[in-house]
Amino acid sequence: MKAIRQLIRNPFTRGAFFSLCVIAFVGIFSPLLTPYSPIDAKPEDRLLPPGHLHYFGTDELGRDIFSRIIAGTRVSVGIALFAILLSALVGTFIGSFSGFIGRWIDQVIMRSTDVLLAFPTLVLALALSAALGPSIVNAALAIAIVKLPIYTRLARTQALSVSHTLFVKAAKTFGVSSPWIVRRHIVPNLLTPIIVQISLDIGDAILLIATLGFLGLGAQPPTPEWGAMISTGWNYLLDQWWYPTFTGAAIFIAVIVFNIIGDGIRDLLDPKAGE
């Protein structure tokens, strides 16, 4: 609770924190919050403007856009969280072993991350999604792979520093196994920078998920995913402006909220980084 009070001390961070609570609530309870089915089509209600029955209007199949945005919160934000947490988990353990063990293993891992970092993030995500096949799960795996070198290098850097501390050297002297040292001594000392990096990457992951969905490599119809909704909605921008506009606003708000929260967590856990 003390950490939360410090986090919301800044008015911008406070607003972002409460917005994050709303996003989390909507994502968790989205099936109970949607006034209409986000999937079932009603051709007789197609492309209705915003009104008291349909707050954000309807799409080309008569589906309520407000309901689809609410349902898409679980898909877009949830998949982004899954991708980043998976990347952080795998990258932390790979980087920890790489920095602690060193030698040729460290060289192989670092050169492999160099290869991944040589490609632009979006281009690599597109290539991996296309190779794995268009689906929301494959899009999440592609983003996790793209983000993997960041966490691997971050964990390796911290592991190199921690491996020279007295308590790690003492554990080596007493013959403790390397996996035990990494799990009990190395990884716990990496949590602060890893948490900061996770908080900063979620917004970017939401944009990547939306981009893959927009290009048809993410969620497939009729799944209510923000990027896929904009992919169809932009064709109606001139005459039915509400179709892509409200969905784009949802992406904008979610990314801004997570970016502000990420900056706040960074300043809270690593004050020197904000100087």
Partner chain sequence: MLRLIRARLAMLVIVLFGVSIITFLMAHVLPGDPTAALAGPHPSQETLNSIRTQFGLDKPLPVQYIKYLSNLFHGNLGTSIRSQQPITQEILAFFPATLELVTVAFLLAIGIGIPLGVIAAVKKNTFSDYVIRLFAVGGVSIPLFWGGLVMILIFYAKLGWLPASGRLDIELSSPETITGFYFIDALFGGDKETFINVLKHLVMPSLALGYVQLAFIVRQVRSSMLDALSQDYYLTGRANGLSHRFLVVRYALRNALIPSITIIGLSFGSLLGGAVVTETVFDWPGMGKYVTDSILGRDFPAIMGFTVVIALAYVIINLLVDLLVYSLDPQTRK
Second form
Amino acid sequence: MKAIRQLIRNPFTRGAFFSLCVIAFVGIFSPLLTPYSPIDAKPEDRLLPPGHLHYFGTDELGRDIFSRIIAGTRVSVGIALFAILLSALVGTFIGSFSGFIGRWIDQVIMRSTDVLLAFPTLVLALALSAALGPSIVNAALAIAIVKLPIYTRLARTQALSVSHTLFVKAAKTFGVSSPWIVRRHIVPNLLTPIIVQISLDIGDAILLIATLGFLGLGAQPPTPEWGAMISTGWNYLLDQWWYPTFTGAAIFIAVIVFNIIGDGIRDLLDPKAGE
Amino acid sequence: MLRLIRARLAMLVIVLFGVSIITFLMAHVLPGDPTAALAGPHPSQETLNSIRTQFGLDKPLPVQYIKYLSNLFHGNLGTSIRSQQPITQEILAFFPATLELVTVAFLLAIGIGIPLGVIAAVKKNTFSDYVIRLFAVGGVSIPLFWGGLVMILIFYAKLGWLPASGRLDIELSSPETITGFYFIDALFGGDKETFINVLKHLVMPSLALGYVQLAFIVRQVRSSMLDALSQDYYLTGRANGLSHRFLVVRYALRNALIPSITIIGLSFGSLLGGAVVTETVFDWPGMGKYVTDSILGRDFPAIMGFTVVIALAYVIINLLVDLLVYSLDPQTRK
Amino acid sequence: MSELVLEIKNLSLSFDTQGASASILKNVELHIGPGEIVGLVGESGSGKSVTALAISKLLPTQITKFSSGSIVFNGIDILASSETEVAKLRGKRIGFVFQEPMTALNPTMTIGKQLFHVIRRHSELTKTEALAKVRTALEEVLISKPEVVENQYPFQLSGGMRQRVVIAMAMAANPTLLIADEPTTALDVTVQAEILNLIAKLAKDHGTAVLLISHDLGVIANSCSRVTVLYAGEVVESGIVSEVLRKPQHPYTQALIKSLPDIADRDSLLETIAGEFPDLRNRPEGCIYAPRCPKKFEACEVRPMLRIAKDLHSVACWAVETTEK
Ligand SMILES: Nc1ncnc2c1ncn2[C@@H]1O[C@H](COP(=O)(O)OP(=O)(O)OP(=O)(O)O)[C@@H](O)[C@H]1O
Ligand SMILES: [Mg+2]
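Please give the other form, namely the form predicted together with the partner chain, since only the form predicted on its own has been shown so far.
Expanding to the full complex; the earlier chain stays at the top.
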């Protein structure tokens, strides 16, 4: 609560915060908000320009683009959230055990993160989702894997510093089980940096999902995913400019909102890293 | 210096080894079965088996991996399914176009990004700072393909100022290859029309791609500049009456560059990834376009070949960056 | 006494950050004559550095609010001057030495270059002349191998050596006033005396006036002719060193001197004087020291002015008999 009040104080983050609320609202209630079905084709209405019936026009199958963008909010943002949370969860788990247990296991895990980091993010995501086969779930998995090394390293660093503190050493001497120590002492200390990292990563994940969709590797038709919509809309770019343009604007707005919020949370929880 | 290079090279070998394992796993183990793509729709079991034997896919995995590794070692990335040509050669043919695009985008990004980052830091919390920061957040948030799309709509469709695709108009013949960079080759070629045409083709793709990188640079430079500006030595410099410009450049920026370069180097990966999207959007005949075409054609070996090459390039760039930082920081140089 | 080098009168300033305002200095009085070494003492957080930085207008401009008083340096009204005008004085007529030699030098520039740029900035010397001047400046601060040191980076030097370099830079343009803000606090005890002697010698040779800031009365006793005692941003006592140290009038100064054996350890100071340091966001109406003062009585509800007790020895305390100002 206090964090939210802090975020609202700065005009920069205030705007972003309210936009975030709108996005969340649209994402949660999207089935109630779409004026038309985002899926069913209506050939007689194909490729209509924006107007009072179809705010953003219609696509090549006569579907209302506004409705598809709204329905797409849930898909794109939801999948991005899912991918990042999955990555954070698994990465935290691997990283804290790696740091806590040490020895050769730690070595192997750390070198593996080095290897994953040797690929540019998008290229690895692209190769992985191509290898897994194009589908939105696989795209989410690919993004989760791509982001994994960041969380693993973050968790490991924290685990290392915590496990050197007295109370954990004491717990070890008294023969408390490792999982218990990790859950009880390491995870709470990890929370802040992990939350900061998650908030910084969501925007990026939305972008990645959309980019994979654009390249034909993410969601498959007729799913109203933003990137895939632009990919099809591209064919109509010059004559029906509204088709890909509005959809792209939706991605841009969603990502910028998450990024501003992410920066805000970072400055709030971890002032040293910011400015 | 030599010690560092040796340590980094050893590291590089380990990492590349890991890279080969990962691409191998992606190509051979993950469910998207390459034989299915090769065999076409509804293949008979016989066709599948013969393809398996032909590509050695019937052998145990470790054997396959050794084969794969030794091929990689000899620069053999396999054969493209679509063209039946060696992938290495195809990628080499596309490489200069990508390198040209990425280099120009990168130069634009540092040329504009560093000054903007410095200005934002020096004028912290003023109007200019807010504008620059907004501009930078925009850069890390904009979907590259959409940025390209908007540019095409405005500068090509609406105003007709710039071409929207390729490296050169089709009527013009490409300049004689010297460097593989069209704009340098055209300059040497001496044909003014070709040169201008090449530059026009470069503007939109390099700006679209450079913007993302620029945004990274602005954010990073701003934050390390702020750090440097709050250091004791900066105050000493002020108390000694050194000029503002000198203090900003030689005291603050010089020190801020050391952490910045590392981050800028890491964000080079986003340029390489971004090139895939940019080339697709602007029909730029480089490796990125090659890989999206391969994705559409389910050309698995080609995708993995590209991935290996990019990883290799990225690792080498990061090594160079490390060496650069090393030579800039007197503390590590001795 | 001839014209003063520095005269601070009735200086009050506060730091205003979003919503909150902290009154850092209140009615500060300080003056320095030509060639004179004046000490400024006070415990940590008493506003010594802020006073020093104010003289060169080096405080963060966005948050600093001057509410009263004046700073006059060599007849120039500093607070009324523009940033450009003050910038011309920095390094040229006012030299600065800071507490932390470890971080006071640019880590990515050689010692010689840093000195060179300061010298070039304040003189008309040619490049070769300036390079020669770098040598002599380093020799003057008793650096034995200047030709080696000038090509080294700060991290290659010890703290004492770095402080010599900082002093060389501050003295390079032969300033009228040298402000030394705890120049020895961060150094080994053995080096401290060397640095203090160096400053005293240079000041004497060049006729430079020095404002020597310290929380260590021992340092002040050895180097200064006069001393001003600061407590929570207010001057509580000032006068000739021997007078103030031998016959301290203000209860705070008395407490300081009583705790002298411990004083080298700055953290222990606050503990040896009972009570808490006042909250500067909420400066009390009356005497600033009253809450900790053993001699407190009704009059202390009102803020005491700095009044002359005798022979230029002034005290801000109602409990002290004084002749009128
Ligand atoms: N940049 C700043 N922003 C906010 N408050 C500051 C700043 N600099 C100093 N202060 C405050 O001003 C007061 C006086 O600080 P100052 O640095 O002058 O103390 P000092 O006497 O030099 O102490 P020390 O012996 O520790 O150097 C302190 O309460 C400090 O918290
Ligand atoms: Mg101080």
